[in-house]
2 protein chains.
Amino acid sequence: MPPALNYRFQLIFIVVELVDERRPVRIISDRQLSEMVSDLRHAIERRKMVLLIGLCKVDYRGRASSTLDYGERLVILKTDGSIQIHRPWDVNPVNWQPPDCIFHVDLVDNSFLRIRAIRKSPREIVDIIFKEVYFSSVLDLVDKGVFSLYASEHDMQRAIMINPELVEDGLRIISYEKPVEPGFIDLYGIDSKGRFVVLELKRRVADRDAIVQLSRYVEEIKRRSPYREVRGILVAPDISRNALTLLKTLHLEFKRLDPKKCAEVLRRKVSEVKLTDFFRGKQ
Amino acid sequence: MPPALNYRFQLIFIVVELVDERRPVRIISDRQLSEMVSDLRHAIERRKMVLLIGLCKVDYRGRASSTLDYGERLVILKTDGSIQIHRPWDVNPVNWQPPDCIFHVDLVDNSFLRIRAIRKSPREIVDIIFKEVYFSSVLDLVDKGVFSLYASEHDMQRAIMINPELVEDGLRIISYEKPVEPGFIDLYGIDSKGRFVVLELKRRVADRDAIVQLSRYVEEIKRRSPYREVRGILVAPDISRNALTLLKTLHLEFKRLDPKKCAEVLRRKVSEVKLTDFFRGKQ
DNA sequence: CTATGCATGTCGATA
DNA sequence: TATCGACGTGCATAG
């Protein structure tokens, strides 16, 4: 009797992980329009960024309405559901739709590619009809870079709170964004002689509107404190001629201050804080 | 003696015109950085539109200043000398420079591509440093399409000039953009009872500022014509609650009018004019 | 939603 | 160039 054959099967699974290099730019031009439609729908569903370059016309209906005849343009769909149509010139898009749009991609008359971006509120529609698409691609961009802006009005506010002498010696700031009837006072303080001071900040040349704004706040504070003297100071890098006239008429004051100088002050302040940290904590 | 040889040379020039198909999109990625530099310079000199997609950081110094750390973005250079840097989200570019910039393309540290956009006035600089360029292309777009926008404030003005009864029966418009002390009166007319009428137009919900503006104009006209009654009418699709209160306090009036209805009136007007042309001229 | 004010606002017209 | 006002302003924030 032949010995029983013992077969043992050992199953070995080999797991292969396909590590492909990430392709941030995938070109999908040179395809049949119908293929392109499904590619675009696929990309949009996955909230990819999409570029389209081609011959198109654009219609917009919403708060206003507009038409744009056929021409060659760049269309950008972004991950946040915004869209923009760029002509070869102008920094601003000729048509656009803000974030959170719903995109529809369709083939119309079997030979035109239509991108429709619908915004819910206010109800607005942008229709792009491509007669020809020269190029299109799906982008998979990773952007975690921090964006920092300096010399904003907010920087001016913080700088003056830290260094009130940027405006005037002896000034003490007692509140910021102080709510009053018509809005909020940028900065509010008391001067060396005990007078209330209303500060209105502008990061660029102050115009008449800035003066009107300041005046409203000063009047409100005067109404609240009939027995205190109240000063109104417009703080800006410059003031227009008309605004200066109005300012003088209303017995308000102007203090020239460059927002960049404020950014400088803040930068120095940050360094000081870091140095203090270093000597106190790290040593 | 052998006969003299007479050689005659006739030069025939054959002119060959190389008619190549226009290529609106030329991709210049996958090149050595140094090659790319010269390609980009070449394109920029010829005022071509350029797209760049890659890993970059951005610095801006000018009216304000900003920094943006490394991340993957789309950069667009346009034919008018404007530039914009787009993140994968936001309809607005994170950094930009308006038209008429001067562009510089350089290789820095032998391995980074730098695009520098310089604006003359105000003096501003945007620096883009590419660590990596995934894709770049030169676009040669032709865009002669006419852009038309309807339902703007200007449309409202024209519609009311043609059809004053959009505001009120018996109103006659006597001037537009009438210059007065603080600015320009949108529309100025006389009502059925011979009173002066100052019209302030807004294409969207009117706020307090609109009322302040109207009030200033009305006061100026009253000053000029102390013996005439003067009305001030705010014409807008809607008015904010605060603005309505202020309006009543100042004894001004509000006339609801939709800019789209104005666009409609104009469209009808244009059709009529065309019909008139047809019957008078073309027949 | 409405109201308010900033923005590297942009853009165009005008003095 | 400086000023002024409109804009599909956009955008954030507060109530």
Contents of the next structure:
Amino acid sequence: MPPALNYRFQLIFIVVELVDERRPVRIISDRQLSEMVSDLRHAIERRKMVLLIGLCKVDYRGRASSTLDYGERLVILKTDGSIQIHRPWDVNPVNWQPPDCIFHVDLVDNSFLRIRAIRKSPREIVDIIFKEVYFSSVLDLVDKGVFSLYASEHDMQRAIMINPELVEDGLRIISYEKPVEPGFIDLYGIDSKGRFVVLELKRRVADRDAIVQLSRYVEEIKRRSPYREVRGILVAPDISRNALTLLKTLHLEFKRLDPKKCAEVLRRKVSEVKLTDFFRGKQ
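Having looked at the form predicted together with the DNA, could you now put up the form predicted alone?
Chain alone follows, minus partners and molecules.
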């Protein structure tokens, strides 16, 4: 590491507990760029995950073309052949390539470390050229966990449209994403007594902002239909204490609904459709 950078970067020692002699993390920093080429090639050939932090530029050629000048960035090469290049800000990578890329590692002009990611179809090439590497590591990670996403707000919306009784008996949904002056109403319906019902959906704990939003929608529907009673129902797995106080003050309602239950409704619906299609094909 050049002396000029010593004040900015400190050497970090990582202690890894060996389990069955497997090394989940191997640090290959503090080496000349020329020495890192063989290490990175070896890691890529064995489908390891690689992290690099350093001063690099990025050139892309493919369906379009782009150049990102030198800057300090995080580069991730994943075991599935995908690549991500992150700047110090933003949740999204500034450049990336999907799985099944072919990686090449070499030294350019005996001074720069180049990682090339090639995608065959469509033909795309990303060149990452490092002027300096501050940190690099090879990761041998094991992840067999099952990811379960119970339901998004869109899934909750679909589930209630299929089964309005998730909210209350006798509810009939007549519109969704209904445009009104403040925005769009998630679901709009009529209850068993003929009253208009405005539904605002949240998949996480509802806060005061959700109450204010629902209140605005209800007031707009009341303005449009001055002779009809209008109810506002906030549908969420839970609600904060402050939000509940505001909800009662504004004479709005809260319906507790677990997104997991919505996911079950959608799964049943898919199964029913497949079974119906099967019997139709047999006829």
